[in-house]
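In the form predicted alone, a lone chain appears below as structure tokens.
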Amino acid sequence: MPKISLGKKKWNKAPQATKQRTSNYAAETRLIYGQPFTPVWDYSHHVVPPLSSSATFRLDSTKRGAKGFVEFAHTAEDFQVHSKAPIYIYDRLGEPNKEILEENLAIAEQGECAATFTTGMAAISALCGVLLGSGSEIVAHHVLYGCTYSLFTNWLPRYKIKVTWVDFNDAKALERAISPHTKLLYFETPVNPTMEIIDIQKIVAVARKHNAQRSKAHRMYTAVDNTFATPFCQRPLELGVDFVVESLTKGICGFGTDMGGVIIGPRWSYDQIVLYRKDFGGVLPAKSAWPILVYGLPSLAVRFRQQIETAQKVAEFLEKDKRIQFVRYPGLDSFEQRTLAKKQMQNYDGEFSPGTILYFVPKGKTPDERHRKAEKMVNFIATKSYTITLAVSLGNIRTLIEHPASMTHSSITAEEQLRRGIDPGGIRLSIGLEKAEDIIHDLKKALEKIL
């Protein structure tokens, strides 16, 4: 095969005009425009990008295809290629809308570089892959979302990999369960479901005062899922986190119509994940990534800005209601992690961004009798209320119930739940652009009939 030159790597970065020019811009208004250069696709004359619909690309040449695959993906950390634009080859391997649409959002996170996926899953099980292997070890705290559960439980120890649980807030209990083989320590913050916040900049400083012991291959990595906040609210990468994953199908895209998943990390990892995306597959389609880039991202601050303010006022009219025992979220008063929810649950602003997410049980003197009371309320909801659906998923312009304990945590035992801090009665209130009245109204309704 002949040789093919290799040179610098240009594309994904903007000419330095262009960085200055953005960076006389919000944070707001760049999750609308990105990048204003890109050499991923040209469209200066597009007001939107186009939709792509082209599964594989039409090559010049043998030696245009070959060049392609040479740059893509790579596993070198010291390769460089020097193309102006990617060489797209086949979906699977790139394509310009996901491409755009990562740049956007590691513009969002504040990431270096951003890499998309078929789902929130896909993205976690990719990160995972890329970053251990058999005999290496995840501490993850005891509370996470019911799937991420399931894979860390019944999948990873297939493949010889050790799962620690442990209270991320028990500084202790952390530090005896790191081991000379821990690679990742990975959590939720706010946790799904009890809205529990860690303390990134902790977890952070433990991972690096391990790795100044620790040779490069055998450095511990932190992993963030950040999707009950995104990045409106909170950006771990800022706060010395190396891994963000996020479900794209929760709040970036908002309108609940496509799913979706991003890592977003050091420039490093870019070429090692898109290459385990390539052979592992869960790729993100061009029209889901297409929607999520032309509506969702754009109006994400719009959106949340609007739900914060509609779950304040939801959260306090539960907690003022005699027959809820208690409510959890970042924006009351009397939530017990107040201090670090306003440290690190931040905008783009500066401004406290405690979510759109509520989680709140009620009044029983048994486990059994709160889930009860949860189950009869949740389901007479499902069929009486107007404004609150009963669905999984978040983040929704549709404000959204479950009851975790039998839902999107079922995976996880009766008994291992309590153990872990998932009350049996507990419910799942997804903030949606209702008016905050008509959401209190229906839940009015839902207390009177059956608490």
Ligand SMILES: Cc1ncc(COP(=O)(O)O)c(C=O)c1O
The other form holds:
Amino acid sequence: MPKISLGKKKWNKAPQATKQRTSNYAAETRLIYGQPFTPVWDYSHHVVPPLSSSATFRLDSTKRGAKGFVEFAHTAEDFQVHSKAPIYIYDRLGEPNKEILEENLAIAEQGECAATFTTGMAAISALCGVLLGSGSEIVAHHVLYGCTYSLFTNWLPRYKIKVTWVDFNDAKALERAISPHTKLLYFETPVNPTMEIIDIQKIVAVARKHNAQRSKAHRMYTAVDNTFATPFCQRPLELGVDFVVESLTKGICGFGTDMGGVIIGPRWSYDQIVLYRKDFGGVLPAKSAWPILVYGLPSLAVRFRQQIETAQKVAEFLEKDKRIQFVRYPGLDSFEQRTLAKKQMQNYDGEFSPGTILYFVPKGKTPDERHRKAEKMVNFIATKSYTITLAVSLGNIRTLIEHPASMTHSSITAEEQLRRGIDPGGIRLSIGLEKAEDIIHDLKKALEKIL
Ligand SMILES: Cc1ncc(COP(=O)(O)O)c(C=O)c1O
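Let me have the form predicted together with the ligand next, following on from the form predicted alone.
Next comes the full complex, and the chain you just saw is listed first.
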């Protein structure tokens, strides 16, 4: 192959989203504008970034085409992809809409760079693919979103990657679970669906302590799934975590129209992640990147501020009802981990932002009784409620209800669910933009008729 120059340093770099001059402006304002002078695409005649709808890109010479490819012409070991090229060849290698979105997501999470994927699960599996190999181990919190649990139990072991489950709030158990092969500490906070909080800084400290004894090649990484909180409520990278993964399908998209996922992490990881994405192929389509860029991210703050206020009112209502065994919402005074939640769940202005999701259980003496009541209540709401929809997903402007034990977390056996703290009667409620009074009205109707 002829030797091809990669050209000037200007584009031979991973993105530096957080260090541009826009950093003088409030983070919420930057969610709207991102990087207005992005080298990714000159759209200075548009107010809104145009939708790029082209699977392949016109090239004026083979030399230019080869320049675009040479960026990826490396093995996974030498990690020299140097993407962010202004040469677009083919959507799977790179395309402007998702790259602008990535710059903005890096700003939102206060990270160095971001890479998007088709879904949240594609992002989580890509992070595992990049960081882990045969013989390496993950230590994961014992409750995770059902499909992440399924990925970790059904698929990773086939590649000889071992997963050890442990309660991350039990420091001694966590220490015991870490072996010399542990490459990744993985958790969600708040945890889906139980709303437990995990102290991010404590987990980071554990990893740092181990890494002090390890060579760079054997470093252990930390990753947080920030889907429940979104960067509006919590920015784990600021607390020292190496990687954030999240489903863009949820609070960041917000309107329930598109799927997507993202990994946000250190600059050094960018080349490997986009090389992995090119070869495994889970790229975010431009047609999904665009609404998230144009509607989702810019409206995140205003939606979440309102949804959090409503979630607080709904949680207080449910908590007072005698037919409810318990409600878990970090904004409640009764929330067991409120001090920790207050410390790490803060919006860009440092205000406590407990999120938009609540978890509650109808009263019942036995797990079976609670399960039965939860099913009845959710089924009643599914057909009789105007403001609450029975549907999985969350972070939507419409209030969504679901029953994790039989739906999102059904990949975990019933016995394991009980052992890991997922109550068979647990109901997950993701609060939308409806008036709090209307959501409460519909919940009250269900409680009166059913419980
Ligand atoms: C916490 C969490 N992480 C990841 C995902 C997966 O996201 P996606 O559906 O976009 O693949 C979900 C989906 O519900 C989730 O709740």
